[in-house]
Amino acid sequence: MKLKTLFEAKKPTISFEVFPPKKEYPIETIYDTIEALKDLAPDFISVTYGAGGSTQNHTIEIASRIKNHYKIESIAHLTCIAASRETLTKTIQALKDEGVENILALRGDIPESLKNQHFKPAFPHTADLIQELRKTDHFSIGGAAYPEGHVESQSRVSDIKYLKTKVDHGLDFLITQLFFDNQKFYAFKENLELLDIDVPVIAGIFPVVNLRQVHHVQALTGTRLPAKFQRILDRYQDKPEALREAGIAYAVNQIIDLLSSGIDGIHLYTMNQPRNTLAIMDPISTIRKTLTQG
């Protein structure tokens, strides 16, 4: 099913994100993760891949397995900055052949191997990729949104204007970058309404369960930590299990607040850690049933 159709029929959705294992690990490890998550009945699972498409083939394989074996809708992440026109055409055809109907269109990062060359990408922007994908009606296309602004953007205004450009090129839905302050998400949604950006916006939630994750997330996304979250880190930074429990509780509280606000959907960045995902989903199981029943 195309996710555009799903969002028209059901809100809120609950979905997960997984990623292919690193090259030194067998691909079967990701299927252990999916086996542990499937009974949670997610509405869809997205599959990311590394910079430069280093695990692109695995992404297609995993997205296909999720859809065709586990009978759960899947989204394949697709980046364009390092793709030639020929490579992108082959990838699109491979996704079609596997029956994958949903793509998250992303620019991606320029691989280190190309940064010192006179690199001229065939698809320099996400909007170019969306335009290419819209040459067929096979896919429902999603894009990334940044409630606190993209780390490379000049300003939040320019960031939202470019988001408007992407939507106008044919996005069916948006999945946000992680955030820890729901008020910033609500303010972001208000800004989208001012620009008549009227597509489902799925909130990306990232449960922080150790300090290494905090530092990595901040360096990668530039997201800001609200005072109440910083207090958790200060109090439990030298107590790993307590920090994990507090991080999970914080994510649960975020999700409950978002669901109560009438959110289009929740997208949980699982980091391939089913134990943490199960711990987050259990406290909201009754709320989820209530929302499903209307």
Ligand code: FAD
Second form
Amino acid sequence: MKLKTLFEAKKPTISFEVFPPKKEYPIETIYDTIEALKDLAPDFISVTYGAGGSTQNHTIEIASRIKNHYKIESIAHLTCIAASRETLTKTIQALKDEGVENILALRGDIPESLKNQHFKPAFPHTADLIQELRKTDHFSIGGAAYPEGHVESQSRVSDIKYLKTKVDHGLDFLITQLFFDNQKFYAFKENLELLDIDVPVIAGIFPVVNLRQVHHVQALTGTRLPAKFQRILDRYQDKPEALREAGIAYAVNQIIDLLSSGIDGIHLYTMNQPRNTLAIMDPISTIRKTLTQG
Ligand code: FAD
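Next block: the form predicted in complex with flavin-adenine dinucleotide, after the form predicted on its own:
Everything in the complex follows now, all chains and molecules, and the chain you saw is the first one.
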């Protein structure tokens, strides 16, 4: 099913992100993860795409298996910055051949190996990729949104204007970058409304379960840590199980607040750790049922 159709029929949706295993691990390891996630009845699962190369074919294979074997709707991430027109055409065709109907269109981060050359990408921005994808009506297309602004953007204003351009080029929905402060998300949504951006906005929630992850995501996304989150880190940084428990409770609180606000959907970054995803979904199971029964 195209996600556009799903979002028209259901609110809120609950979905998960997984990534292809690193190349030193067998691809089968991801299927153990999906086997465990499937009992949580997600509305869809997204599969990330390595902008640099090595696991890209795995994205197609995993997205296909989620849809065709596990019978769960899937969405393949697809980045354009390092892709030639020819490679991109092949990838799009392969996704079509596998019956994958949903793509998260992304630019991707510029690979280090290309930064110092006179590199002229065929698709410099996601809007260019969306235009290419819109040559067929096979796909429902989503894009990324940044409640705190994209790390490279010159200003929040220019960032949101470019976001509008992406949506106007044919996005059906947005999935956000992780954030830890729901007020930032609500302020962002108000700005979208002012610009008449009215596609569903799915909130990306990242449960922090260890200190290493916090440093990694902060470096990658530039997200700010609210004081109450920082207190948790300060207090439990040397106590891994306590930090995990607090990180999960924090994510649960964020999700309950977002669901209560009438959000379109929650997308959980699972980090291929079903144990943590199960621990988050369990305390919201009645809320989830109540909301989807109307
Ligand atoms: P764009 O929308 O193109 O924007 C990138 C920057 O360029 C922004 O600062 C924007 O303001 C600016 N910009 C946009 N258009 C123009 C223009 N015409 N002129 C000048 N500036 C412009 N990365 C991966 O490699 N693989 C993944 O699977 C992946 N999944 C992701 C999933 C989600 C939900 C999110 C939020 C991010 C994901 N990323 C992934 C990271 C993403 O690729 C990076 O954040 C990347 O740097 C930006 O991608 P984008 O599609 O948002 O780019």
